[in-house]
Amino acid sequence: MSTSGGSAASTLIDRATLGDRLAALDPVAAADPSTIRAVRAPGRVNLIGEHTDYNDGFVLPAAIDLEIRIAYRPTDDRRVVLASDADPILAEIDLEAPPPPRGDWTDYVTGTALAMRAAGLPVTGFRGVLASTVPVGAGLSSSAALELAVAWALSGEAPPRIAPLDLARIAQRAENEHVGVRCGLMDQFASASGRPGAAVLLDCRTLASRPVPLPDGLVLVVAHTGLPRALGASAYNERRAQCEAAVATLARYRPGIGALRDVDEALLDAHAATLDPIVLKRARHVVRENARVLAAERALGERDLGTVARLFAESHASLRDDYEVSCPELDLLVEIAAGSPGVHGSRMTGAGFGGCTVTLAEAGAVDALRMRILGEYADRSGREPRVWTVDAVAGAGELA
C-alpha cells in the first residue's frame, strides 16, 4: 500500500482476481470456474473502549473497508489448503488429525476448524487463495478478519447456519484456545456483525448490540505508525490477569462483583489501598474507560463533536499512563492530529504498544492531516507512516 494513502477499497482485490489466482494453483478450479466461491471478512478499528472487552464492559468498534478475502472450492477430501498472497508459508490441514500450534498465521485456520468442530458445526475441506488489505500487526483485527473468513469457507455453504454473533465466539474460541491469546470477543463481534456507515456498540457481557451512525460529513483516518503493534500474548495476558486480580480484591468488599464492569470509582477509591499500585492502574483505566464508551454513544448521537475530543483525549491518556499500552510514536501521531484543523478527536486504537491510531475528521480536513502526518511524523520519528481513509462496511459474507 501507498505511504501517501488514500481510500482503503482501492487496493482490494476483486473476486475475478482471486478466482485466476486460484484457478492457477488448482486444475479443479481452472477447468470449472462455477465451482469457485468467496468470502470477505473486514478489520476493525475500534473508536473507544479499549481492554474493556474482557472485562464485561463496552465496546465501539466500527468493521473497516481493510479487508481478508478468500476465493475458494469446497472440496470432500477432509483437507484445507490455504496460500496467501503475504506469506510463502502454505496452510495445510487435516480436518480429522488438525497439527498443533505452529507458531504462524497457520494456527488461527486451525484453530478456528478446532473451534467449529468443538461447537458442533460441520466442517468442509476446500483449496483457497487469500488476499488482504488488514495490515498484519496494526491493531486492526487481522487475525479476527482471517478467522471469520476461514469459518465461511469451512462451513461449505453461504451463509454458514450459525448467526453472525455466535460464529464471533466461535472466532474468539480459536484464538483463545488454539492461539493462546485470552482476547475479549470485540474484534470477531465486529468482524462478524459491523454495519456500512456506523459503528456498533457492544455490551460485552449480555452480547447486546446496537449501531452507532457516524456523523454525516465526517471520516474515520486511520495512521500507521509504521511499528508493529508489540503487545504480544504474554504481555496482553498479564494486563487481563491483573484486572483479574483487582476483581478478586474487591469482591471481598463487595460480594457479587464478577468483573470490572461491575465497579464504579467510588468503590475503586475506597479500597485504593487494598491494591497493588499497577492492578489499581489497570483497574482505573477499564472503570473510566466503560463510562467513555457511553458518553461518547451520546455525544455522537447528538453531534457534539467537542465532547468526542475530550473522550478521545482522555482514552488516549488513560491507556498511555494507567494502562501503560501506547508508545512515543502512537503519542506523536495523535499529537499531530489533535492539533490539525478540522480533527473532531484522536487516539490509538488496538491492543497498543505501535500499531494505529484512529482519528474523526471532517472530509475536506482529510488531505491535509495525511500531509502533516506524512510529513511531520516522519520527519519526528523516522519512521515511515501510512495513512488511510476507511468507511465502516457491512460485517463478513459472500464476495458479490
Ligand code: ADP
The other form holds:
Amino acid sequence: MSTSGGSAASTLIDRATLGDRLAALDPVAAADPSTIRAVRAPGRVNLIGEHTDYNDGFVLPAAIDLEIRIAYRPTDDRRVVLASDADPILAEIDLEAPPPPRGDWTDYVTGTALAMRAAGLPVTGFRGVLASTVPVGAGLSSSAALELAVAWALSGEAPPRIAPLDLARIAQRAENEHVGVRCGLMDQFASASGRPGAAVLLDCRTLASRPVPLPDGLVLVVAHTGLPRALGASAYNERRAQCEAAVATLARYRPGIGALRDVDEALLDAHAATLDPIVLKRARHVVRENARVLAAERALGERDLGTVARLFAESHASLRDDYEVSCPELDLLVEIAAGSPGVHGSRMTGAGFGGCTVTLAEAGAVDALRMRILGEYADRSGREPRVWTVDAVAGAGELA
Ligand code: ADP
Ligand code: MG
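And the form predicted together with the named molecule, for comparison with the form predicted alone?
All chains and molecules follow, beginning with the one already shown.
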C-alpha cells in the first residue's frame, strides 16, 4: 500500500509477522514461539484544543490506527534489548543501572523504565522488535506511542498493574524528565485511553474524561505537509513561558488564577493593557480555544456540522495569527481541504511548525479530497504530502 493513499489500517504489521522478526533475532523466541508476546500503542490526532493541555485546559484527541507495535519475550536478566525498524541504533538498557540521556530514541525507553520504577511499578527485561506506522516528528505522537508500548512491554504483565490514565502520567514524566520535553498530558493520555469510534475529551486539570463519538458517515483524514516539525522544541518552550507570564500578570488582579484555564475573555479584555502584546495574543488563543473544545463536543453530539467546521476554522486561524505556530504549508493544506466538497472542518493538529492537518469529511468525499491534496498541494508547495484515512481506536493494549 502506498503511503500517500488508503487507510492507515492497511499499513499495520500483523502479530505473526512481527513475531517472526523477533524469532529471527532471538534464538530463544525462535525455539519456543509461545514465549512471544505483542503489544500495540496508537498515535493520535487532536480534533481541537491545541496548546491547551499545559494550560490546564481541554483537549479532544482520538487514538488512531497508525501504531507502534512491539513483539517481545520477557526475560529475567534485568536487560532490555529492543530493535526498531525506524532507527539502526539498538536500545540496550541495564535496568539495574539505566544510562543517562544520550539524545537518541533510546532515551524514551530508558525514561519510561525510570519513570515506572519511580512510581513503584515492577519493570522486567525483554528482547523485542518494534515496528511503527506512526510517522516520526509529524505531530501524531510517535513519542507517546513509543512510551506506552514500551511501558506495556516493561511491565511484564498484561495488562500492567495500573490504570491507563496513571500509565499515561508515567509516560509523560519519562518525556518531561528524561527526554527533556515539557509536554502536557494529551499525547500520552490519547495513546493510553483511546476509544474505538470516538474522540475523548480530557479535562487536563481534573483528568476527568468522556468519549465523544464521531458522527456516523464521517471519517478522519490526516494529511502530512511533508515538512518535519522544525524549531519545535524551542518555540514550544517559549509559548509555555508566555502563557506563564500571562498567568503571573493576571493573578495580580484576580487571586486564585493558577492557569489560563481560569481566565475568560472578559477578564482578559479588562486587563489587556497590562499584558505585553505578544503575551496577550498567546493568552487569547488559549482562552478561546478552551471554549471551542467544549463547543465542538456539543456540536459533534448534535451533528451540527456547520458549527464543527466553523470551530475548526477558528482554531486554525487562532493558531496561525495569535499563537503563531502554523506555517505556509499547513495553511495551504487547510485551505485546500476546507474548500473541498463534503468536508466539515480542517485544521492543523499537534504542536505546529510543520506536521499534519486533521480533516473531517464525508466518507464518499475522501477520494476526491485525497486527489486534490496529492495534486494541488504538491504542485503549489513543492512538497510531498502523505494522506491517510484513520479510524479512532482503543488505547494501548495486547496485540491479538
Ligand atoms: P512526534 O511525537 O510528534 O512524532 P516527537 O519529536 O515528540 O514527535 O517524537 C519523535 C521521536 O520519538 C523520534 O525522534 C524518536 O526518538 C522517537 N521515535 C518515534 N517513533 C520511533 C520509532 N519507530 N523507532 C524509534 N524511535 C522512535
Ligand atoms: Mg511527541
